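One chain comes next, on its own, written as structure tokens: the form predicted alone.
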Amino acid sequence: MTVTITAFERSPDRGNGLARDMRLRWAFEEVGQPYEVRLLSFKTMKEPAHLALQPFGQIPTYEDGDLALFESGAIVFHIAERHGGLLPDDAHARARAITWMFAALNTLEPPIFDRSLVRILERDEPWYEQRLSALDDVIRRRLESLSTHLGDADWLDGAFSAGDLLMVTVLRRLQGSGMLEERPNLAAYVARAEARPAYKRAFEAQLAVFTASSTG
């Protein structure tokens, strides 16, 4: 039975590969496993059938027989555990890769995602500039730490792993902000990941959904 994931029928990211189903698509492409996609409208996401899979009414979800999962990081971890290619065999290296998965989602993503929301939802509020500046300061400090760790390496800890996959999907939200360009090794790190054939296949698959919804 082929795994089924859910994704936006009309993604707010306009095909830029920022919606979180991109993480799952990329993971499946990296490990060479097929998957099917069930597209959902915003209305359907709040209906009982989907809430039974994802209590918070979001995407993506993962269904494999009688196993249903939600939260993109947990699903990527499950994919990496089941199939070779995203987690090292060495126990210590594996633990470090998992640590980077958590770092991407717990340390880097919250202020970066908040920044995206503030720029959309709070632009007309009197506190907008102050709020954005505070978030930018936090993000820059964390990027500086990440840049120092990465140095001249290609990936965060040896070979490409699920830690890199999640980290890059988080960092891509900063493209166009100038903050990645301030640290050339991070900009190069993201570009290196985007050049991976598995990433390109996943990106094209997500873009095709947006293109179809725009012309349909």
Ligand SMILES: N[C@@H](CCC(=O)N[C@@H](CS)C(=O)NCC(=O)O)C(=O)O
Given for the second form:
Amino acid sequence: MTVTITAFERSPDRGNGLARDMRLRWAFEEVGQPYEVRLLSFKTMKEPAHLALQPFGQIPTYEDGDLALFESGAIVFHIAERHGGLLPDDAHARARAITWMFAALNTLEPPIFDRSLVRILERDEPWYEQRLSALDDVIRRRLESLSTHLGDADWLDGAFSAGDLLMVTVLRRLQGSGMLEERPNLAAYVARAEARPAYKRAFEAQLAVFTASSTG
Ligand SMILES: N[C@@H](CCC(=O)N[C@@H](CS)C(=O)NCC(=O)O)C(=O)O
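Since the one above is the form predicted alone, can you give the form predicted together with the ligand too?
Complete assembly follows, chain above in first position.
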């Protein structure tokens, strides 16, 4: 049975690969697992059938037979556990890679995602500049620490792992802000990940959805 995930019928990021289905697509491509995609409108995402799969009415979800999952990090972890290639075999190295998965989603993603939301939703508010500047300060501190950890290495801990996959999907949201470029090793880290054939296949697949929705 083929695994099915859900994604936006029309992604608000206009095919830039920032929606969280990109993480799943990339993980599937890295491990060589075929998948199908069910596209959802914003309206459909809030209806009972989807809420039964994703209690918060969001994408992505994952269905494999009678197993249904939500939360992109949990799904990437599930994919990585079921297939070789995204988590090391050595128990300690594996635990460290999982730690980086959590670091991406718990330490880096919250201020970076908040920054995106503030820029969209709070631009006309009197506190906008102050709030953006406070978030930028937090993000810069996080990036400095990450940059120091990464140093000259290609990946966060040895071979490319699910930790890198999630971290890069989070960092990509900063492209265009100038903040990644302030840390050349982080900009190179993201570029290195984006050059992976699996990443490119995943990106093209989600872009094709946006292109079809714009021309259809
Ligand atoms: N923590 C969740 C976040 C899911 C999420 O925010 N999904 C976004 C798309 S990337 C969404 O569905 N937004 C529409 C909405 O919240 O109504 C995950 O990682 O899966």
